[in-house]
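A single chain, nothing else alongside it, follows as structure tokens in the form predicted on its own.
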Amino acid sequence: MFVYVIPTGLLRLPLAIFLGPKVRDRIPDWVITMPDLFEYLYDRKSKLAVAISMIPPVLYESALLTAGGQVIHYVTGVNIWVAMAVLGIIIVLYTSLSGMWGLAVTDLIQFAVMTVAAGFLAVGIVTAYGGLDEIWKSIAAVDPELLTPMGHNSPLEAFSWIIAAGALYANSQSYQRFGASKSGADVKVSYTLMLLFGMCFSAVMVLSGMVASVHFADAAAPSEGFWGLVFTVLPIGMRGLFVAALLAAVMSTVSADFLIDSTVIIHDIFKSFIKKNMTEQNVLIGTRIVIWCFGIGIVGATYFWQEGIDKAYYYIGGFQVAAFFIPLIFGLTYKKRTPLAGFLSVVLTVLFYFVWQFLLGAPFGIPTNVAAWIFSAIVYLIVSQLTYKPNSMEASEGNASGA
């Protein structure tokens, strides 16, 4: 709650107040994509190269689409490797054939459920374990660190969630929703609207966790703690609301990521690097082939996450967002933004992710994305000055409307 349900929500309000209108309301037309906008805001080597760092992320999709087999598996016993195959399938098929529309559309069901569902949940536990009060008392007579600001968490921990609130800026997705809006005023209504929906769904899921650690102790896995929580609280035609909320929250990222990643691969690299005379026509098959190939692929990379996808969020995600965050909000607010420093911030710092985690271990206790955001941030301040001209970005940007 306190070091990443209220924090992250506050920290992504100016996102969808000012970065986000401004993306819709300033930006060209053209920009379609995030390489796109990082080819308007620096160039095309930044936008090839955030294109491919763009790819190796869909395995994210892998983890949230264990989490799903396992509600299926947990729900009606049948085999968990059939119930993610079957949940891939069903997802690949909607998205290729739907598209955007497809997926706004079904984006909003899914969140209407999520939202009826998390409420029901929330008032199921209230009600079963005797008000708040009995809730803190049996959570502190079990782990009364639960029950502290910190959790278990060191002060550099608690610093590595409290900025996870970037994983927003850095989100491929959002950019997208914002050149699809109709103005920059529909963007602040409905994202502020959203994160505050946002935060209270992630509120209720962190209370049931904390509840089920407590009540559920003796599960197999917290998974299956959480879901006798469910079972308990919830009568039976609520529990199929609330298998069909998680489900939905699964459905949802896995198609919008596959549909993005796809168009990253078919738009940003393929059409605009190697067959630049690609018809829409080709471009919208193309996209279908890809997407078929990412479902077929990340089926079989499940077998990786079968510990939870709270590893693939913190590996995968936070990969991601080191490597966008500096260059994307730098170049949206830094007047001496350069081509070149948005390019190697990028690039070294994707290089720096990985040698920090893997190679050394995450030294003297900083995590990851806290010190590839200083390594980023560094490397771009000190390239912007070494090489900014005035008026550079300027002429930059004239030379990418025109293209």
Second form
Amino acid sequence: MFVYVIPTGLLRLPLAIFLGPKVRDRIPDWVITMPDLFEYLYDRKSKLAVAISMIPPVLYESALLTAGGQVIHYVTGVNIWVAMAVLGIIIVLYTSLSGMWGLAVTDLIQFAVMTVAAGFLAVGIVTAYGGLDEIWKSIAAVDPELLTPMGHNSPLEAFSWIIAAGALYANSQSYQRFGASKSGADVKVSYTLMLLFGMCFSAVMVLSGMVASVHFADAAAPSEGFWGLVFTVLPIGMRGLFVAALLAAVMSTVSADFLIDSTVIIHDIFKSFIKKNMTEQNVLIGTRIVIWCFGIGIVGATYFWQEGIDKAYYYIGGFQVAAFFIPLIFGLTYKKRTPLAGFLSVVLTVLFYFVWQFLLGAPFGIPTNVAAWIFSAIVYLIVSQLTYKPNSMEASEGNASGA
Amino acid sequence: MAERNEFLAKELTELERKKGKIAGYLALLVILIGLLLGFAFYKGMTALPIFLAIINILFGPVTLFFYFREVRKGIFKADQENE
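Mind sharing the form predicted in complex with the partner chain? What's above is the form predicted on its own.
Below is the entire complex, every chain and molecule, led by the chain shown above.
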């Protein structure tokens, strides 16, 4: 609660109030995707580096699909591979056929299902275990550290969670939504509302997790403990609603990322660098084909998350945030930004992330995202100082056309 | 025609300004709720789960209602005409 939910809500306010509206109002209409944004801020080399870096995190969708498949398996007894395949096909079908419009509609419906289910879960927890003081007493008897602001986190781990708030700053879904908004003012209102609600929704999930860790401590996996809690505190009809809520969350995220990543491959890589005269019709067909390829690919990739998905975002999605955050923020705010600083910051930080995380095993207890941000900032500032020429970025922005 | 366009532009700017003000109040509310949630969690306040339940149960359907109201006003019409 104290190292993630609340800091996340507060630290994302500048994105809602300043950066998001700036992106919406001041950046040209040809900037549609995150790679387009990097081309606008820097050059086409940076665009290509970012576009390629955005492809591996599609593996994170397989972790989400695993979560959804596990739920269907727990609830219905259906073979988990069949469950994941069916879920994957449904997501691919509506994403490929309806695109952004379909996403907007389904996201809203899925959002409503999630919020109502979470609300009833909070009621169910209080009904089953007594008021919060009773619940807190039972947690204190088993794991009192859970009730402290840091929980079981070291100061560095807590800091790592806090700066994970930066994930939304480098999340391509954010920029997808900024571009789709009517105006910067709309971005301000909708994003702050989202932050407000996000804290309340996440608070219910934190409360549920704390209760599950104490009352279902013998569960084979945290996810089983969580579902044990849901099926204990909710009546039968509400259980179905909660299952639908989780599946809704999975489908919402996976469909949005499918659309983004397929757009990256077709619009940002194929059309921008290989076949520049591609027609809009061909772009649409290509996007649909890529969505289907992703769908088949991630069902197979669920094999990697059989032991649990708790580290999935950190391993797979984390490097994208670590590599993009600094050049994105500096690109939007720093006057002395240069194309080479943006490009090298992205490329070298991706390499640094893999070395620090997988070869060195995050030495000295320094979480990889913390180390990567420090490295990225150092590279960026040094290169920009060495390569900055006054008026050079204004001239290059005038020439940038998204061609 | 030019006068009408100027009038519409002024109205739009006024609307943008109003939304900016609303966003400012919402940002203050985010900070306030964040601090209250932290305090309530730390103290184990009984009202917290009830508050969270009410917010969560209402927020989604209310958002859905306003969304469909925007759809009825024609928010997708411009996109469809362009297509």
